[in-house]
Structure formats: structure tokens, C-alpha cells
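Encoded as C-alpha cells, the following chain is the form predicted alone, with no partner shown.
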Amino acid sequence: MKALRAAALLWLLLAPLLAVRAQALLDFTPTERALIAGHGPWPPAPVPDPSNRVDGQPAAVGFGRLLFFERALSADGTLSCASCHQPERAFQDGRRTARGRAEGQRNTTSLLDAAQRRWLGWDGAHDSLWSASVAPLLAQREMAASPAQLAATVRREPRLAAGYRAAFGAEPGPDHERVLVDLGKALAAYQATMVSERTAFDDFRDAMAQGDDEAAARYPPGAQRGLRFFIGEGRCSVCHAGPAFTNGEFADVGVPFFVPGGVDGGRHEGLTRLRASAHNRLGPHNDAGTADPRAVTTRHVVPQHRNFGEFRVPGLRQLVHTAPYMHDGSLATVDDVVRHYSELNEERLHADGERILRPLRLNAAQAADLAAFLHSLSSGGR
């Protein structure tokens, strides 16, 4: 009898917990499940860049890694790529705005998943990862080197010369511009390996896709509610779409674009610079030439008035580790970002731009749920 009483008591204690566990998974509709599945799988299969002949080659990856941490590439020998794109900070710097940015008062973007992007930089001034890697080597307020200085450094330093030979099968020759572009392509080969880790969301998404609702139920209820709002009423996934949580395009999200001394032209300025660049996919350094299918987009983009105030829609993966946020680093925390969209000032949006956004008007519980979901997109996120 004592054993039966003990068993009955144990059941009474466990029954509520089991019931909560059984109800932990929200009743996602087939449409919601399909939308959730569209945010994966992760990690994605590598997409080769036809414009970079050494993309994916181990020797180029190794040389690019060496270059990434090499201070001798800067004019005064004090800066490397890793000075601003710090591995321990998800390959950004944690500052509101980067030191010495030539393009204006902008936040340093993380390099994680950079190879997935069609356009590089907040303004999309680069259409390849190697072109985006060349720019800071030359920018006067960044590494401030010249093609001649960079080529001389590679020829002079034995380990750099050896790395160049291994990656490109030749000596760094007298053509300074060729050496410069090759450095960018080796750096791009290395950066293409910077793929963000899987997250709690990915485990949830995969479990849902496999019909394993028991495993999916381990995903926190708050994150589930935030996800439902993200793909539904909030319409966040219209712009933050796909496995990387970005459509890769540009938008005005009501963040001021005035900077000391003028205006940050955003996408409009970026398109102008892209079209004028000798390092775009239409130029002579594209290893695929006219066979590169990605060059078509570059050929047909045209700056429009609406592009003022537009900045790249960032991916949301590893969000927790890449603060502060927005193109100007003006929002310090994920909660600040949620509050921005909750209280969005529509009068700051261009009248001739997209009208996707509207104030979300979240209550405290909704804001907490949305933040919980966003945190789950980072490794170690709650």
C-alpha cells in the first residue's frame, strides 16, 4: 500500500510537468511550418564564386588567413584586417562606428557568412568578396596602402612570397594591380570559410521539417511565440528571409542618415561607386569574364532617388555577438532593435520608398518573445 501511495503521489507531482511538456509546441499551421522550413537548412552548401579562380582552394585559404592577420599590409604597419574584424567578436569590432571609415560614420559589419551575400558593405558598393577585400587595403582612412607598396611587401617578405606562390602558382610579378587583386582574392577565399555556427533555431527548424515534434518542443515557448510573430503578423521575414535571414537587398528602416558634415548616401552612393569601380564584376579582373552569371545584375543596377537612406538588410544569424546594430551602430542591444521597430516613426521613411514597415506596437510580453526568438538565432543564445 505504501508503494502504491508513493507511486500515486509521484504521478500527481509529475502529471502537470508532463502536460506542460506535451503542450510545449505551439500548434503551428502547415503554412507556418513551411515558412519556418524556408529559413534553413544551415549551414548552406558553399556557392563557388566564378570571378575568383582560387575560391575554395586550400592554398589560397591558407594564404588569405596569413594576409588577414598581417599588419605589414598597412602603410604604417599598425593595422591588419583583424584589427577591425576581430575573430573573438564574430569578426567585427564591437564599436558603434569603425575607426577611420572612409565611407562615413558606419558600423563595422561581421564577416560571418559574407560569402552568401550578393552585395558587400552597408551600401553594396562591392559585388564580390574579393573586391570588398581590396577596398580597405587602399582606403586612406583605413590601411592606406598603394598597389605598389602592397606588391613590394609581398615580394620582400619571404613568407608572403611563399604564400603567394602556393596560392597562385607564380611569383608576385611586376604588375602591381594584378598582385593587389590577387591579395583580395586570397583574402576572399579565407573569408568564405567564415560560416556561422548552428543555433537553437536550427535544431528546432530541422526537427519540425522531420516531423519530430517532441524534439521541436524543446525550443523555448517564448522563442516559438516570437518566431510566429516574426513570420506572421510582424512580417519581419519579408526582408529577413531565407536561411541567412536576409533578402540581400536594401531598405530604409527609419534610421537617420545624416552624418557630421553632410549625408550618408547609402545605397545611392554605393551604386555610384560600384559602377565606377575597376574591381567590379564587369571589369578586367573577373576570372570568369562574360561567363560570370552574377555580372548581369551589376550591369543593370541603376541609382535611383529612393536609394538615399537605404542600407543593406543584414542577416540575423549570430545577432547577439555582433552588437551594436544598424548601419550607424546607434542601437546598443537586441531589445533596442525590437523597441525601434515597435515605435517606428513612419515619417522618417521615404515617401517614394517601400512601405513594408509599420510600427509593430508591441506590448511587453510580445517584445520579450520577439527578443527571445532573435536571441535563439545565435550560438549560445537563449
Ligand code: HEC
The other form holds:
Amino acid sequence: MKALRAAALLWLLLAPLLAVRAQALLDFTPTERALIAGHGPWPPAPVPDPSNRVDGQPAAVGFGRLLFFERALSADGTLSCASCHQPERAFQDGRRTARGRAEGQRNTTSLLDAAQRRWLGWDGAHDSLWSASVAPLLAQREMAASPAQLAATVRREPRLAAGYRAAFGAEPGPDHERVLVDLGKALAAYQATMVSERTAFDDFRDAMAQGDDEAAARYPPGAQRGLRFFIGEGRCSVCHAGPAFTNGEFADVGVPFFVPGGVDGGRHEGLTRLRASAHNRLGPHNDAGTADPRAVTTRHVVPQHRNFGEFRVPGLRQLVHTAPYMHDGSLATVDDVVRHYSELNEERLHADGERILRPLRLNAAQAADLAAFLHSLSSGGR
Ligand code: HEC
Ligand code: HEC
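Having seen the form predicted alone, the form predicted in complex with heme C:
Below, the chain from earlier opens the complete complex, with every other chain and molecule after it.
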């Protein structure tokens, strides 16, 4: 009798828990389900880059990896790409702004999924991964080398010369500029292999797409509510769209763009640099020539007034591993970003600012749900 009563009591205690477990999937509408499916699949199909003739070739990937960790490519021999793009930190540096840059200047972007981006850099100053890889070799604030120095180093160092030969099937020739661009192309081939891992969100998204609601129900309820807000009322997915959670375009979300001594012109500055660059897709180094449809896009982008203070919409994958946030690294945590959108100062959105943005005025529970969803976009996240 006693045992029976104990069993009944146990059932009374457990039943609600079991019931909650069975009902743990929110009643997502067909529209919501379609929107959620649009944030996958992951990993995505690779985006081939015909402007880079060694894209996807193992020998170029190997040479690019060698170059990525090579300090001899910097003018004073102290920096490699990996000094700022650290493999153990999702290929960024965890700093507010990169070394050598003042407060208010640019935060180091993670290189994960960089091959998926249409425009490279916070300001979109590059239209290919290889030109975004040539630039840091030359930039004064980065590796500060010259084409002649770089070409001489590759010809001189037996390891580098052998890598070049394997990747390009020829000796590094006398044309410095050509060798320089080839270094960028090998670096790009390597970076194209940096694809971010699957996440709790991907398991949820796939389960739901396959109609396996039971498996989908394992995704934490807070993350589900945060996701519903993200694709709905919060209108986040207007910009943070698709499998990588970015539409690849540029926007102003009210992060101040005043920097010591002036303004960071963002996309306006980036477009001006893109058009002036000898390494854009319209130049002589595009291996796809004039047949490249993306060269046509580059020809047609023109800086407009509204581009002042616009920055690239970042992808949100692996977010917990890429703090701090925003182009200037001014927000330290995911919670700070949620607060930014919650309290958004509309006066900060400049005259041409984004009409879809308004302060969300989230309560504590809503903010926690949104943060839980954002955390679920990282592998090893909560
Ligand atoms: C001193 C630190 C530093 C070094 C060294 C450095 N980078 Fe960067 N990298 C940055 C910063 C900061 C940004 C963002 C710049 C911006 O958008 O204005 C960036 C952006 C990039 C991007 C654009 C990524 C994207 O998603 O748009 C690529 C590609 C890149 N770096 C590749 C490289 C390669 C390849 C090397 C070595 C040849 C290198 N970087 C060396 C700091 C560095
Ligand atoms: C109008 C387009 C737009 C909308 C809508 C939008 N974002 Fe953003 N988001 C951006 C841009 C642009 C940045 C980078 C801004 C900068 O650096 O100045 C950004 C940055 C972020 C970052 C920081 C990422 C990083 O790596 O630095 C997070 C997180 C984020 N947004 C989440 C959200 C959430 C959550 C919502 C909805 C509440 C949202 N965004 C709505 C465009 C948008």
C-alpha cells in the first residue's frame, strides 16, 4: 500500500514534467516554419570563385595555409595573418580594435565563412576574398610590406618558393605585382576552407524541415521564443537573413561612427576605395575576365549619400566566439547587443537611417530569450 502511494506520488510529480517535454515545441505557423527553414541548410554549398584560378585546389590551400602563419611576409617580420586572425578565436583577436588601431577604429572580423560574403571588410572595400587578402599585406597598419619585398621573400625562401611552384605550376616570376596577387589568391583558397561548425539551431532547423517535431522539441524553449521574435516582431531577419544570418548588404544600426579626428565613412569610404583599387574584379587580375557576373555588380555600385555610416551586416554564426561586437568593437557581450537594439537611440540613426529599426523596449524575459537564441547560433554555445 505504502509502495503504491509512493509510486502514485512519483507519477504526480513526474507527469507534468513529461507533459512539458512532449509539448516543448512552440506552435510555429507554416509561415514561421518557412522562415526558419530559410536560415539553413548548414554547412552551405561552397561558393566557387572563378575570379581566382586556384580556388578549391589542394596545393593552393596548402600554400595559403603556410602563408597565413608566415611572419616573414610583414615588413618587420613580427606579424602574420594569424596574429590578428587567431585560429583558436574563430580567426579574430578578441580585441576591441585590432592592434595598431586606435579606439573607435575597426574591430577584426572573424574569417569563418568569409568565402560566402559578396563584399569583404566592414565597409565592403573589396569584392573578392583574394583582394581582401592582398590588402593587409600592404596596409601600413597591418603587415606594411611592398610588392617588391614580398615577391623577393617568396623567391628567396625555399619553402615559400616550393609552395608557390606547387600551387601555380611555375616559378615566382619577375613581375612583383603578379606574385603579390597570387599570394592573395593562395591565401583566399585557404580561407575558403574556414567554414563554421553546425550548431544547436541547425539541428532544430533540420529536424523541423524533416517534420521531426519530437527532435525539434529538444531545442530550448527560450531559444524558440527568441527565434520567433527574431524572425517576427523584432524584424532582425530582414537584414540578418539566410543561412549565414546576413543579407550581405550594408546598414546603419545607430552605432556611432565618429572616431577621434573625424568620422568613419563606412560603406561610402569602402565604395570609393573599391572603385579605385587595382585589385577589384574590373582590373587585370580577375581570372574570370569580363565574363564574371560579379564584375558587372562592381561596375554598377556607386557611392551615395546614404552610404555614410553604413557597415556590413555581420553574419551571426559563432557569435559567442567573436566578441566584442560591431565595426568598432564597442559592445562587449551578446547581452550588450540585445540592449543596444532594445534601447536604440533613434536620433543616432543619421538622416538616411534605417526605417525598419525602432527601439524594441524588451522586458528582461524577452531580452533573455533573444540572447538564448543568439547563443544557439554558436557551436558549443548554450
Ligand atoms: C593587425 C591585425 C591584422 C592583420 C595582421 C591581418 N588582418 Fe585581416 N583584418 C583585420 C581587421 C581589423 C579587419 C577588418 C578591417 C575592416 O573591415 O576595415 C580585417 C579583415 C580581413 C578580411 C575581411 C573579412 C570579411 O569577412 O570581410 C580578410 C579576408 C582578412 N582580413 C584577411 C587577412 C589576411 C589574409 C591577412 C594576412 C595577409 C590579414 N587579414 C592580416 C586585422 C588584421
Ligand atoms: C537594418 C538592418 C539590421 C536589422 C534590422 C538588424 N541588424 Fe543587427 N546588425 C546590422 C548591422 C549593419 C550590424 C553592424 C553594425 C555596425 O558595426 O555598425 C549589425 C550587428 C549585429 C550584431 C553584432 C554582430 C557582430 O559580429 O559584431 C548582432 C549580434 C546583431 N546585429 C543582432 C541583431 C538582432 C538580434 C536584431 C533584431 C533585434 C538585429 N540585429 C536587427 C544590421 C541589422
